[in-house]
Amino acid sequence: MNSASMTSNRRTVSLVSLGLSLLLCGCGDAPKARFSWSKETDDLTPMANAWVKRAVLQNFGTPNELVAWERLPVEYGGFAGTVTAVETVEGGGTKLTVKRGEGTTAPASARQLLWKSGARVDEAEPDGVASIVAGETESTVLMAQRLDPVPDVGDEFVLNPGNRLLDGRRSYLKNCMHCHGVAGDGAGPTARYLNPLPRDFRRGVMKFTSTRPGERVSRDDLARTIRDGIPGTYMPSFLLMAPEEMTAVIEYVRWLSMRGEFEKRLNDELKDFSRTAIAEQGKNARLEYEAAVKNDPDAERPPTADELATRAEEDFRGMAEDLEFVFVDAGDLMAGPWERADATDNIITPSIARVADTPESREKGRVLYLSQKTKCYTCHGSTGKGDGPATEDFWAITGSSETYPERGLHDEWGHLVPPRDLTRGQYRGGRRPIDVFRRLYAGIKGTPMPAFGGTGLTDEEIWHLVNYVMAMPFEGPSTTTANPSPTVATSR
């Protein structure tokens, strides 16, 4: 599938309104940086390849012309209008007299206008804009040129498009790129000096979240973040970060996530098309080939390994029409989960008030940290302090059959993650009793913290394990064993 053809299919689902059209062109001040591919783009066959660079391109675009895809839940900024009246001045300009969208302030001045609504919405680029005079209620903008076609009264609009996100960018790269680097690839110029790593944005998965399990971050977990640091880590408390400034950066974080979520979705609908998948291919070949050929010895060769690649790019080039389901569907599972992540509905709120941290609560609580039913001592350890019986197993790498080179527990991104000693009384995700609940119902996302939430215990349970887990850095260790008999292990 060409270029073209992608961007004709792509306005025909009405994936693109901004979008392609849109290149958010920022000031001198950026450094010439590129966005990194993951190891599994780089994996895939050329064609494969290639695809999906363009198709990220086209809707991310690179760090110094931003692209805003309007499919994205992204609230890119800019000042929202309708027109109210249109004239033709002397020299051939045009002046609009517009009334300003609810709830924004007429901006002092503008450089871009760009086109919602009417005959100029299809305009391949953003109208230029000579001045503006702004009046409490309407305000007159001066266009930089005359408008052919003449957009009408009513029609709608957005001054400044995507300067929330320029703005952002300005910040991120000032204060979060050279730990999480230039994509969010966790890979910044510091990050190697570091431990535990800056975190890697692209999978779209944040570890402290106030979100239901499998839910993204909201932007009040990723404004926490920001303003409190992550206690136990290098990533710093931005408290005297200006709220404008703050939004902004928050905004670029959640874009450089979906960036890397679709980049990584695509090539999970590709996989097929990697050099890891054709090289198993033709192992499997050869070992069917070996078994074979002591039956018969005129059993088919098995395919080079130039065939398959041959032939891989065949059957991509053959996939045309499907690549644009592909593209469609990645679009579609990856904005979803980002739209839901503010909703009311989505954040975890216990239904009942915290229960009373009694020495009754904390000896329920105990009860259930060495229970079979939560299993805590495994991996924290009998006595909280992070040794668990797990910390000396070799797991399985996620998705694999084979394990880790070293012992102890990993999480998603295939880094070591001691668990948590629970007597220091630190706490990355914060140390509200509500942060803690939340760790507890949720789980630690992208890790082997499990979610006990909904199904596995009560929220007056899990209330009982915060006030115990909270009162650990003030008490003695425990002398219980950590195999209570299964009437204990089942008590509430």
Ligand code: HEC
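Positions refer to the first chain, counted from 1. Computed from a predicted model, the values in this text were never measured in an experiment. What changes on going to the form predicted together with the named molecule:
- Relative to the rigid parts that move between the two forms, the hinge contains P161, whereas the other entries in H380, L409, V52, P161 stay over 12 positions from any hinge.
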Contents of the next structure:
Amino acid sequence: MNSASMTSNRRTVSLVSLGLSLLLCGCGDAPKARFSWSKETDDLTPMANAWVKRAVLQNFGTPNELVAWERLPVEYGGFAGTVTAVETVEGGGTKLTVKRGEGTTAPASARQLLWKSGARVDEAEPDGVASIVAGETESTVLMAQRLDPVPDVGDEFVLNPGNRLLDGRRSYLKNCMHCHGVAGDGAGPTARYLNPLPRDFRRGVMKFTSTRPGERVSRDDLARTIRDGIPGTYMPSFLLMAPEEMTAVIEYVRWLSMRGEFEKRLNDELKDFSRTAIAEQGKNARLEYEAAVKNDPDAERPPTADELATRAEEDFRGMAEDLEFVFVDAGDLMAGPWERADATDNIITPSIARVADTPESREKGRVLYLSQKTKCYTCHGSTGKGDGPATEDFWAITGSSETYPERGLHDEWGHLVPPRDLTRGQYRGGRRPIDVFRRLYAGIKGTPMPAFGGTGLTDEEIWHLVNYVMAMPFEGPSTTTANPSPTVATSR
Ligand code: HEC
Ligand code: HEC
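Any chance you could show the form predicted together with the named molecule after that form predicted alone?
Below is the entire complex, every chain and molecule, led by the chain shown above.
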């Protein structure tokens, strides 16, 4: 039996008609694995916690039973088509003549066929396929059994539903999971030995992208990361991975990111129902009481921890109806940016070609580097060694009034990120001039490395900086305070 077969299928029309969700079970090949929950989910009070888990499970499933939520811009795979003729084979199954849907090619073999319209749409199991003869426009599909009820001409179906996501999962569990974790939380068994840590995909944020500031990662960016690896880190290069496998694993990484982001969006909505927030409420009420009781011995006593917990559960129950909308909103808010990520006008394209790499251009770059306009030197240091004064500061935790306990810059995941030593010429986001241009234009997402494009610097200024930065490893640190010497500049 083929390992990635879909052994069960349940169609659930999600809350408020979000569309179709298919249960893609690839049981048989995958080791029993479990998606971990975020620590914010674990911190929720029992009802909120159960609600978040249910919402995530309903729309994403488990590693062994993936759910394909059609609301999301994920290419789940499968060959979509329409029936053009139906014939019953003597002593055998049903033969379908089918027309392929737009943008898909008929597979050479197929295992299962899932109906999307017509009389068979409510069948509990997808229909088994005996064989397929793929043609240019029309193909013939011989079904393993005689179909009853009989499909009609015009009925829509998908062959091999979800096969790309299932292939992606298989590759991910084999090649990526030990570092990035089953849920993409960056906490696989190997992770604790690594610095920097593997990316936690669950914020929907990736660092090295070609997309505009604030936008999601594109499929091409993911392909570059997986193909080339990330130099200077443990992220390996999968240069020899077959193109179809690469496409599948990219889709799976996007899907995992969306799963994590969905969970995070629900957590953000429900943070008043976290144990931490309730403890904080309790503390504030006690402080208020202590102040009030000084003037008024009969001041109302503050609620106990148990009372606060009960109140939270009651409030949560009262909100239950609105929660359906929270859920729909979270899905919609998430789909937009992921859909946009690959659009051509979302990819940073310099308005002018690279400025010639001359001593004059590098000098302009040097002046900008040391200017108050960019403040590059405050992080990367005036000699580019990554030792600027900002590395000595205590930095604020994003979205909080508190600072990290240790000195130095941190990324959104709370890990220390030393500014790059630019004299080493190692570029994690790609070493072509256009890659460095994009890094300066959009910054490094999720890190303090700022975006300079659009409003801050002109494209021409960014090219001068690219020329200067890329020459640093060859010119040595001394030239960052003196004029670069033309002999060094032309010797490259
Ligand atoms: C040996 C450990 C290891 C393995 C195996 C591994 N990675 Fe990574 N990966 C990392 C590390 C470490 C980073 C973070 C590097 C950094 O922060 O600069 C990373 C980062 C990434 C990123 C984030 C890129 C960005 O722009 O932020 C993606 C995407 C990624 N890996 C995908 C994969 C995929 C897909 C696989 C399997 C095909 C895989 N990784 C296998 C260690 C690993
Ligand atoms: C607020 C601090 C800060 C400022 C200001 C800053 N950077 Fe960075 N920069 C960083 C950090 C932190 C990283 C490493 C992030 C990571 O890899 O996670 C980095 C990384 C880089 C990289 C490496 C890119 C790669 O692909 O590996 C380059 C190049 C760079 N910065 C250039 C600049 C230039 C040029 C400027 C000024 C125009 C600048 N930076 C301003 C903090 C800063």
